[in-house]
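Presented below, as structure tokens, is a lone chain in the form predicted on its own.
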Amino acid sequence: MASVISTTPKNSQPVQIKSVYIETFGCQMNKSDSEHMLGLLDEIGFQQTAEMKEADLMILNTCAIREGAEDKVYSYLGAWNKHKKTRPGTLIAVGGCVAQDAGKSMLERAPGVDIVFGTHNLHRLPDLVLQAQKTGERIVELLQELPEDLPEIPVIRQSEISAWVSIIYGCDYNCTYCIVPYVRGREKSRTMDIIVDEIKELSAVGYREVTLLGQNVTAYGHDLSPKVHLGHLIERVGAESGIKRIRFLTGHPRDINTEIMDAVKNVEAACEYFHLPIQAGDDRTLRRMARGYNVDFYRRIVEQIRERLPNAAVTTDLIVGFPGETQEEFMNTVNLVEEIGFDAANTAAYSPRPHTPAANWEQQIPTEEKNERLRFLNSVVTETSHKCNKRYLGNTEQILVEGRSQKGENRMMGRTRTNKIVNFEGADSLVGELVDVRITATNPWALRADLIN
């Protein structure tokens, strides 16, 4: 079901219906791409096919974050190229965050590749497709930024009951480690009205559930004229759409404010979660990022965010083996965990990616130092995460039931407005409902719950 709408793209024309199989890597931004690439074409004829063999059309959505990542998009072309010379006519498409890099280069790399789109070019991909058809031409069509007139495009949602929203495109921040912005670019919000009017269309059809997106969602308004931030959209969201449940990721602690606590304490859809990476509990480490504060300044947010939300979830991004980090500063990352106590953490061992000052750094770390730092922090995280989990135990939790759970027949799953997955025996007719529990046991990653009739 399509949520925003836009204008059919002129070269579109009546074609007969074909399939279209998309496999997405990396985060919530290219889930969210994923969506309004399907939703763009079916506005020139292709129908979504879970099937990858019956696709007159396959798209790789790609994410460069990390090295393997992008090793393994090759790794799927390769396979995927071998399939399309079974099957005359197929098309394979290129885009996210490893196209917009890669550019020219990744049709000589993957010669099965006709089309390569950018992740600022989202908007242009039924031309482009209509292009390749009609011409036979391999593509390549990258946009180094936004254009100023961003249409709103249209979407094909994976989820009846939860909606990904993009509020903000790209990153200002240039840490020493990170390649977004450039392949996406410097930030650009989108209209709090734009953002509202979509939400009132998801929960006029049934939406419960929202995540404000972004690649540095907290930064969200400061474009806008006049200034807003999150907090103002999220009070607006609150008052005006009837949706049940706000979440908003991914934040930079820097961007945070009071006026956003106080926003989600206050608006009661707005769900006590927040995502917020430190990356390195070092401030040495943190400064050779360039992430802009130090660990005292990322305690202080906690605390703010503690005291006005004292059930909160915090979770958090860590990498481990930056260059140059000494086993002493790594050790401050593994303390810091244990003191703020996260809910949960995505880590990573530093991985070097092109177009980034660290990459060219002396003092890279060994891998395999690298990897053994990782399973000692991750080992430290999931005790800290099962401490958190276990002051559930006993309590009424409510729930947004999101399906079945995949190890029982019986066994439904949902989470709660921190973000808890929950494990319980129910029925199928309760997907999408909001249903009280009683948590029963927990582990690390989950907690075991019974339904409260």
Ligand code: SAH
Second form
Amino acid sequence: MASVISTTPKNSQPVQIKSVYIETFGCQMNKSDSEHMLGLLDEIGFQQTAEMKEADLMILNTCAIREGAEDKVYSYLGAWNKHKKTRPGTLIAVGGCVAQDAGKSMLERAPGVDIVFGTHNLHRLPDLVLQAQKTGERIVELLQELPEDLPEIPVIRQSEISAWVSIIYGCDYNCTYCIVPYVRGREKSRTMDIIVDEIKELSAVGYREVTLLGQNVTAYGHDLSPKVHLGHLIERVGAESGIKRIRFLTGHPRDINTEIMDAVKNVEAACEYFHLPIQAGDDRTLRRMARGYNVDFYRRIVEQIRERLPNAAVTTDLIVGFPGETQEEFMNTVNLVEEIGFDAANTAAYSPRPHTPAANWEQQIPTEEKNERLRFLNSVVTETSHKCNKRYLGNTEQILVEGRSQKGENRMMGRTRTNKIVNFEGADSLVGELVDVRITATNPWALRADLIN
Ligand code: SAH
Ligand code: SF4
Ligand code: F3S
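Switch from the form predicted on its own to the form predicted together with this ligand and give that structure.
And the full complex, kicking off with our chain again.
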């Protein structure tokens, strides 16, 4: 173990450098939270390691969105517990959405766990770790809501090019299948000033792209006074920060409006990419999901986007096998994928979740049937994505180079403004650059291109 001594700004006592290994499941919000955990732990002398074997502290940041994600948590914790026996003194901490839900019961189900903390008290992690180290006791600490004054939390980002910036936490909707409001609490926006300052700093140190994050990013600002919306924020970030690309994720169809679309159109840095989960292409299903819109409403939104930004990419999330979904209703979803022509879609079989009404409804669809519908939907999504991608053939596109492609020697990877993955031959020195490429080939998931000099 490294024995470097450093002084932290916070308690100015010399601390031993230790190492932390972190594994993150779930959405971008969780990934961003993990970066903040690393920032917080750095202040008490923990540095990230990619080697689980040498970690003094192991953190699992968990996702509860589907049963499978939750099962994965307990199987990881079982393996981590075995590892811990070979390395006494290692601490295991569990955070994120499963921890927020399970709380104390996690200590029984996962014997090796030392610390359980939730989604609302990340800022407490250093104290909890120090306390566990000192006392050897197991700790569970959860808050029901975020603190009134949002603490500004240090961060160590994994990318030096593209940064996640949370702008709103929580979700005020109550979709009948979804556990997120239960584990993430009510909507709470960060102020525009704080967000713009953060992005100015990111731009100043060389970041090229930010993704404005929230479970429901299109609801941004309704809880601030004066009220603002995402369009205002995009305009300010565009005008003041110097960042080259602005993205946002995830939008709710009900909250997106033409002002937000206009901001994306007018602000050069704002990328013409809209991720708008529709969940189902059938009105009765949408009503029972309590989504607050029907298919026509969604069609109109896509129309409004395409009127302003004809080349915009539109992606979505879809659930199949919602309780009571008939074959005909399922086919309405399939047909809508083709009709809208989604650039991509995250698809999932409905999974009953605790604390959600739909989990207790009769007419649950058998697993086999759900999986069959999922396979069929996926084949249509793949075909539709490929059609969208083929339209890029021969185009000149600006891409932001992110790094080496996994596809082999000399292959680099970047993304178009519409978030398409592009593989091309080029040098490592291009990482972080915005370059023009000509698209030469496509498949459903990515584009191939030649660099234009
Ligand atoms: N706030 C976003 C989505 C957040 S959850 C929105 O409202 O659109 C991410 C995705 O997980 C959802 O879009 C949904 O497709 C999926 N999901 C949520 N709960 C699920 C469940 N119980 N079973 C299957 N998929 C689910
Ligand atoms: Fe879940 Fe619905 Fe909130 Fe999205 S809007 S996080 S699907 S409750
Ligand atoms: Fe999963 Fe929690 Fe995100 S449940 S999808 S990690 S908000």
